[in-house]
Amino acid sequence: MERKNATREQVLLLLEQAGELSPALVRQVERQTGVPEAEIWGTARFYSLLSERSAALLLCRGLTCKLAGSRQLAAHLEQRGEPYRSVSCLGQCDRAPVALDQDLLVRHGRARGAVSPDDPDLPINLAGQDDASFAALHRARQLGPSAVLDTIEASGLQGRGGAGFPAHAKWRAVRAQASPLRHVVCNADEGEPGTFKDREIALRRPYRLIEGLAIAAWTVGAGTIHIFVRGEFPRVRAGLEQAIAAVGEALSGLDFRFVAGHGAYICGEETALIQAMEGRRGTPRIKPPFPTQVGLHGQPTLVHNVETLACLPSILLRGGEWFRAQGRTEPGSKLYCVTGHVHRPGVYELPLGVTLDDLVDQAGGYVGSPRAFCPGGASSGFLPMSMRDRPLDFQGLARIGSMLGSAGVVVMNDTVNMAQAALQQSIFFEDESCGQCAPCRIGTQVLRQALARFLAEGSPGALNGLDSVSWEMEQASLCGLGMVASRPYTSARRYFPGDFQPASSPEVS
């Protein structure tokens, strides 16, 4: 039983600092925190960076790395006698194929991808000079909270983490709560395959992100800011810590705290992230109540991802209507990641609602004959090239059963078998399911097993019943992961039925 004064928040930190997981370590953490050993074991086993530590390299087996030659990299490592462990995704898709060392630094991989050229008229402008003047924070204080909220509403800013929820609505909900204790959480646990934009913001424009956090905290009345950084991004955390230390008086009155992720994609979901911050397994909570009402430690909490926060300084300095006008079909600019069969993978800031051809033109064009693309990472499924002229925006993609998500665009040419690609994404979702609800826990396993059996045996009968399983996952899963985990299979079979015939094509290389 947990002690009344248990310090659960320390569990993950103590496990991280101690090294190899062992019964002796778990007993020690129990003595230090008062959390029962069984719960400590369960928490530690949940996170891949805690449960499977070794000197082996981490080799990404995600779709983009497969397309870029992760099998060849694995063969190279085996030839050299370098031990490795395959993992779902490492957030370095622009550098594919990638392997990280035991310090979570890139050991094998290309240079970081390209970004849009320096343009001061871009709301975020990744290639621009970072600005530590904090003029936008000063402007927010001049306007007052009510006017800031009206400006954010006028901008039409939607959450850039995937859901696309209006930002001002979250802010107003937190500010309206009676509790005097409120929190702002920066979700920098960027885990969607094909996505690495938040990593680039934090590395290239840390002051812009920090200023956005300060504006949000001041407006909603929060004194504590928590930055939850993906565990595989040690350079991101180090850079942000250095930037905050250098700011000085501009941040007086704000308490910045860092929390490390430990290798769980599900913690990109805001309630699972809060669970992890409290030292628990990162399992989503039932909503309502929403974090804006009952969040971290049961107190009102505003959770935003990095890109959303990085938009705020420009909005405050140039106005909501200016930001809204930056979009093509929906408000604002958008950071689009693009990888796969393109010449220049990277992050490109473009008007929200551009087409795939517009984006790939920025990325140097297609490699080979394009066949399919994911508009928003693994969660968005696959679309055929006949839809290349559709706007890459939130509402339009939702209407055709896809999603923009975090805009992690992956392009595939005609060398790719889409049944194999669907299997690759299904492996990811099975690996990353938290296992809390049966539709997702069982469904992801059934999908992966059926696709693997079909590709091994060439029998369409192996896929019998998957449509029902997919429907049940979409309708009954507790959180978004289970709701979209079947989408790679259902979309691939819908748009590329020939790849689900008995004669299968070679495996994704």
Contents of the next structure:
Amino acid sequence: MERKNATREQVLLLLEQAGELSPALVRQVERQTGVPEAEIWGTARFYSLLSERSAALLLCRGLTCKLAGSRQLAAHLEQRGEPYRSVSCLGQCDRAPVALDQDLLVRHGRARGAVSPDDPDLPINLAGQDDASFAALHRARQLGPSAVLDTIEASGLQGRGGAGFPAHAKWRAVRAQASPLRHVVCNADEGEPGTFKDREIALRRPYRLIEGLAIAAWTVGAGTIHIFVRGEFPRVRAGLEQAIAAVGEALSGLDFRFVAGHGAYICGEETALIQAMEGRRGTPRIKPPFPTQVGLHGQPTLVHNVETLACLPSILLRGGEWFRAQGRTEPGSKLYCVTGHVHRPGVYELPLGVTLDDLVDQAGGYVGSPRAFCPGGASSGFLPMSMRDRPLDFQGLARIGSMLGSAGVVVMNDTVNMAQAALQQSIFFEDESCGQCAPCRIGTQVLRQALARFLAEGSPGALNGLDSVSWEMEQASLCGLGMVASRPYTSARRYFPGDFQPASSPEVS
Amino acid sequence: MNGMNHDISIRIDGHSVPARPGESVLDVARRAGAHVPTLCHDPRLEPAAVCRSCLVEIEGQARLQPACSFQASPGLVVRTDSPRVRKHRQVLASLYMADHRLADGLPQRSPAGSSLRGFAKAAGPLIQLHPVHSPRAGRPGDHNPYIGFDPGLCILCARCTRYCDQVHGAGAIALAERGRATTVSTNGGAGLLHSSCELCGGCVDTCPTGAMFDKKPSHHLPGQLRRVRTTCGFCGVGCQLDLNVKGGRVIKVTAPAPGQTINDGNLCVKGRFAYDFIHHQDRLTQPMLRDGDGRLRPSTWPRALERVATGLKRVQERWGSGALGFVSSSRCTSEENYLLQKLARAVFGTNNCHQCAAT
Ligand SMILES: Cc1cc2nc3c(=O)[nH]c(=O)nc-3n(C[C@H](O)[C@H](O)[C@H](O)COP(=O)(O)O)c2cc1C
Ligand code: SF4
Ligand code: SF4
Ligand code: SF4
Ligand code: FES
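Can you now output the form predicted together with its partner chain? The one shown was the form predicted on its own.
Complete assembly follows, chain above in first position.
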């Protein structure tokens, strides 16, 4: 049991600052915080950036980096005697294949990807000149909270973090809570493989994001704004801190706080994020209650993705209807990340609901003959090229058992074996499962091991039972990770049955 | 009805069942006689809903929901035995069997230790999956005399860690690592004697698999021991405990199930582990009096009390009441302590009385 007045939320920061994890360090942090040592140890060991500190480079083993030649990069590092450790997707997929140095800066990788050209009519407009006038915040204050809510509702803005939940509904839910202490949390833990749009927003348009946060906080009556930044994005945090420091009066009355991630994809899930912010293991909580009711420190909390927040300034300045009209099948524009076998990987802002072909047109066309794509990161599974003209939107993709998710589109051409690609994604989910609930903790292992056995032995018998296991993971897992973790396998098997025939196992290039 | 207020009713498998708002669906279902398996549930703990064994169908909910944490509300419609729920239990049990050994054939290690076996057996014919060999670390260097941890049996239900934190308040163990490597650990995996553990054994009692086990050797399989309920003699609290007996000998002590006795299934290190004295050759089982030659010899209670009374009176006569002092043991009950101070004050006329737990 923690001591009265324990300062649990300091645990991770103290561990991070202190260096190498050891039982003695843990005892010291126990004295500083009043949290029992076993819990501090268990928490530290949850996070890979705290538990595995070494001089080794971090080499990305994500699918996009594999497609771009991470194996060759590994060989190159070995040749030069540079030690490395393979880790989950690093959020630098546009620069694939990537390795980070000890300061989590890119040591090996290509130049940053492309973005859509400057166009003032784009709601986010990554290439535009960032603007610190806070005109939209002033506008919100003139309108008053209820008109702001109506504007957001009229805009049809859906959460860009993955689930596509209507933003205004969450704002109203927070406002309806009795507690005067409320929080706004910016989810900048971007970790879905193939996704790096939030990184680009924060680096290129920090004021769009900060202003969006200020509007949200003012409207729902929250005094504190917490920005949770993925640990592997030190530049993002530094940039935002600088931008906030440079603002004077406009943000007075708002308390901005930064929280760093420590290497766990699951912390992007909003309740795990809150756990991490409170200095705990990043294990998702049972919902209900939702964060809007019981969030950070038990208080009402509005959690939004970076992109959702960055849409707000132009919605307020140009109106809800205007934003809604920017979409094709659903409201608004959307930042699509595209990587894999395309000529110009990057982030493209397009009407929500464009097709894969529209998107890849922007990205300079396909490399080779396209075969499959992930519409929204690892969580969306794979789709065959026969679906290239489907709208990439929230509802349409959900109807076919996939998802838009974070819109991290990965394209694969006909050099790719889909059983191998499914294995790649299964490795990701197995590594990133929090391990809390049995269907996901055990199911991800069963899946990955069976796929590896199949690819090694070429005998489809290795895959026996996987349909039931996939069903159970989807039905019974506690959070969204386990629910989708079998999708790469089930979708690959469904759309590319030929790759699951005996002895078909060419390697991913 | 049980003296409880049932303001609402919900439907369980077609039957209307009275319930209190906010009560868990599990409690209502069990009262109605429905079979809902649980592994991570312990009524003393905040629900964790991580083992997923209790998932049921609830109308209006797209996903299966954990009965142990889902709250009853008016008109809720619950199905605990639909084909979907049955398939879920079957596959979940198959997954558990791919990752965990059962304590089958092992000596009885903890009272709840067969819950996983019960769940797996009831779930029907299982799907044979390759064992996954999760890399869960144990604590091989932990030489404490009482509590062992066998990571091969552990299903990470977190009952032990939640018990240690929420009930015992020791915070000696916690979940550590992530994903497939998740395990139960102390700081750095040190032995329990080097942690804040008080060896209460509550973690052993609540463990549903026998992964957390009583280290004292026992070669008795489940069902071979007779349980005799008694009151712990170590202090005045009056905890109830079960002596597990065979052939007139106490083999081990376990706590009664939670909710049955005042100690609610909890014991301390003495009540649970300090029973070796019962059959020890040095144990005093009758009063002993010192003879003229200074040697202790067995005697009777009347003679022993007589000797005490004489001695006390002699001191009082010679040196006065202030020369007497009465100290009682923390093993005494409140009533016994009351009597002792009565003896001191009313019979001997002194306020010199003390109880060792009073400071
Ligand atoms: C496994 C998992 C990972 C997630 N990762 C992220 C993430 O990296 N960034 C994010 O904004 N949302 C992520 N989410 C979604 C969040 O839980 C949450 O819905 C979102 O931050 C809410 O913001 P929005 O309404 O603006 O979308 C994740 C969800 C799950 C289940
Ligand atoms: S589904 Fe996976 S990530 Fe989510 S709570 Fe369960 S084990 Fe953790
Ligand atoms: S014996 Fe008691 S104090 Fe020790 S770890 Fe178990 S529950 Fe915690
Ligand atoms: S040791 Fe037992 S009680 Fe503790 S987590 Fe494992 S199975 Fe659960
Ligand atoms: S008993 Fe409900 S999830 Fe474990």
